[in-house]
Each structure stands twice: as C-alpha cells, then as structure tokens.
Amino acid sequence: MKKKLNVGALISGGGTNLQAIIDACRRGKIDAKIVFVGSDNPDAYGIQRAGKYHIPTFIVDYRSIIRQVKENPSALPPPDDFDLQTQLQKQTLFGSDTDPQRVRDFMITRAIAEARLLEEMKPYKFDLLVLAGFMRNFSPYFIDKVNTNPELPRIMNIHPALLPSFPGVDGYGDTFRYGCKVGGCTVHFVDYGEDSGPIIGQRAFKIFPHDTIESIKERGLKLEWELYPECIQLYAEGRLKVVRKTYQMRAGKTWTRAVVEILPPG
C-alpha cells in the first residue's frame, strides 16, 4: 500500500483553503494525511475546522511576541543557532531603499516567533507544510529548517493572483484595482521573497464590466479550492521538481531562474 504524504498546514483565519484540502484528503482526492494545523492567531477559526476532525492544533502568537520584544528585547533573545547577517544577505523581501533598522528588526523577531513554530511543528513527521491563508512572511532562518532539498522545496503557498503580477495580501483586490480583464491565483513552492518562489500551478477567470471586488475574491476563491489540492497531490505522486534555467537574453546577458518541472505519471 503506498505510503500517505503527511502534511501540516499553516493557518491565520477562516481556514477555506484548510478545510478544501481536508475535503479532498477525506474524498480520496490527494494521497495525503493532515497531521497538524497551525496558527500565529489564536482567533483563527481553522482551528475549530481542525478541531472537528481531531486534527491536533497549536497556536504561536506572532503578535504577542513582537510585542514583548519590542517592549524588552533582552526578554526573548534570538534562538542560539541564528546569525543576523547571514539572514539579511539571503532575505529578498526587502530592497535596498527599506530602512536598515526596520529590516533587522523584521529577521529578529521572525526569527524568535518562527522557534517557536518549529519547536511546535517538531513532534510531527510531515512531508510538505502548507500556507492556506497564513499571513506571515517567513525569514531565511524558517525557511532553511523546513528545505533541504533544494529540487524539491517542502513550504507550497497559495497567492490570490496571477503571480509574479500583485504579490501581498490583497492580490484580488489589486487585480480589480488595475483594472485587469483576467484574475486568477497560484500555487507556488515558498523562497526568501514575497510569493516570488517556483509556479507550480495556476487558475484563471474573467473579470467583466459588472464585476466588483467581491465577486471576483468569490469566484478566486472557488478556483483556489480546485488548484490547491491539485498541486498537492501532484506532490503527493512525486511528480514535482524544481529546476535552474539560464535564459540568453539581448546584448549577452543571462538571466537564471528557478522553475517548476512537473513530470509525467508513473
């Protein structure tokens, strides 16, 4: 009997996303089991889909943590193993324009939340971790713990637009704020920048005249429900794996990049 793929999944509100991919798991739809769901929000209601289906949960409280940090730095070090320049030479979420201070403070107190998270998410033997609407750009130092195979990445997010156009929070909204004649969102593997990772997969829907930005989150939404379990359980089969493609550019320049390959079955 092949063996389930254990996944954990990341959460910081409602929890559509979580409860689709539960559905799915439970159809038979993904080869997969959910063997924990997270959050850094203790008023996420993913936790109570959870809950129902005696998925164990734990909260990390993000905000309480850059709380006490700033209020007493010395209160809540960094974990022993963290090095402040090594995360700021691999971070892209930031440019060169953002204040230095506010780009060190940003690594520090992720890096003292995401211990937190990893100390949680330790007990657990998973094989992908998931983001379904966690709201939390991870550092390097996250990142580094949960991928050590750099052809296949274990952190998949799901974005509400057509990446690498609106990365954020308010993909939808920006779509429609543009002025696009087409939305749709992505399922992307997770890197050191804002939703700038590999493109594993993609929906697409019409945007019309009469359109409002609810009625395209709506329509997303239910396309996200589709997308998502799908790129898991390509996962699931082995089928996924990242790849590095020079491209020959004009005047001799290259550019590099790391993208997706999804093999055949079997």
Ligand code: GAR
Given for the second form:
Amino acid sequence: MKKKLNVGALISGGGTNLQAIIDACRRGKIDAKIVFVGSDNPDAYGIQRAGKYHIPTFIVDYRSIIRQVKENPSALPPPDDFDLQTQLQKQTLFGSDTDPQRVRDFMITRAIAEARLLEEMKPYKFDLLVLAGFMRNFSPYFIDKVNTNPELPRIMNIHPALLPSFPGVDGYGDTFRYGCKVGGCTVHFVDYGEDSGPIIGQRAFKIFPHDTIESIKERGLKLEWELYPECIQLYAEGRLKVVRKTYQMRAGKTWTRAVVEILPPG
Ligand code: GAR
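Can I have the other form now, the form predicted in complex with this ligand, not the form predicted alone?
Now the complete complex, all chains and molecules, led by this one.
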C-alpha cells in the first residue's frame, strides 16, 4: 500500500475546509491522513469536528497568552532560543512605517505562543501542516522550525481571494467591496509575509450584480473545499517544486520570485 502523507491541521473557526480534507482522506480521494488538529481558539467548532473522527486535538489560546504578556511581561518569557534582532530582520509582515514597539510586541508574543504550538505538535510525525482557516500570522520563529528543507516548504494555507490581491483577514469581503467582477481562492505555501508565499493553486468565480458578501462567500467556500484537497494530493504525489525565477525587466532591473512548478504525474 502507498504510504500516506501525514497532515497536521491548524484552524481557528468552523472548520468547513478541515471537514472537506477529512472527507477526502476518508473517501480515499487523497493519499493523506490527518494526524492532529490544533487551534488558537478554544471555541473553534472545527475542534469538535476533529473529535468526531477521533483525531487528536489541542488548543494554544493565543488571546490569553497575548493578554498575560501585556499584563506582566516577565510572567511569560520568550523561548530560550528566541533572538529578537534575528526575527526582526527576517519578518516581512510589517513595513518600515509600522510602530517599532508594535512589531517587537508581535514578535515576542507570537514566539511564546508558537513555542507552545511546536510543543503540542511534537508528539506527531507530520509531513505537511495545513492552515485551514487559521487566522494567525506566523513569525519566522515558527516557520523556520517547520520548514527545514528550503526546496520543499511544509506549511500550506488557503486564502479567500485571488492572491496577490486582497491578502489579510477578509478576502471575500475585500473582493466584494472593491467591486471586482471575479473572485476566487488561493492555496499557497507560507513564507515570512502575509499571504505572500508561492502559489500552488487557484479557483475563480464570477461575481454578479445581485451578489452579496454572503453569496460570494458561499460560492467561494465550495471551490475551497475542492481546491485544498487537490493541492494536498499534489504534495502527497511529490509534484510540487519551488523554484526561484528571475526575469529581466526594463532599465536593466530584475524581478525574482519563488514560484511553484507542478510536475507531471508519475
Ligand atoms: C475560509 O474561507 C478560508 O479561506 C479563510 O477562512 C475561512 C475558514 O472557513 N482563511 C483565511 O481568511 C486565512 N487568512 P472554515 O473554518 O469553514 O474552513
């Protein structure tokens, strides 16, 4: 029998994408198995979905960690191997115009929460980590510990917009409010920026004059449930390769970007 891809999942909410992945695994549509489901939110309904299938679950309550650090910074120190300067140099979540104290607080509180996540994930051998509606950005502290092979990233995310348009927390809402005539969803590898990593797959849908945010969200989610399992299967088949491409632009300038190449089957 073919070896299954061991997949860990992180969620923050209802978990309909998680459900789609669980269903695809159970129906043998993808060669994968979910080995854990974690959440930053103790009330995430997706945790109950996982429980139904006896998938191990855990919670790392980000909100409570952030509050504790704010109230008493010495009560929860950052992990021993955390170096603020290294993290600040690597991160691309914030621009140079962001309040430096805000960026420092973010890096410290996230490293504390991420160290807990890593601790919870430790007992499970996973090949791929999927973010299925996980509404927290990772700092380089976490990403570097999961991505040990630069040629094969191990963290995938689904985003409710056609990236690189509308990164952030409300992809469908931003698409709708902008007046777009097409919306969509994107699966991508996670890098140090916000929804900026190499794109694996996308699906698009039309937006009609009678549409509302709710109706386009409904249409988009249906496509997400198809797209995410398909991308996980490509990973399971070893068909995703990240390559750095450099293009010559005008005035002698160059443009370099890491992109995903989808290899043929077999
Ligand atoms: C999905 O639309 C997903 O694309 C989005 O959250 C929703 C989660 O739904 N993710 C993000 O916005 C990540 N930035 P679900 O919990 O029902 O899968």
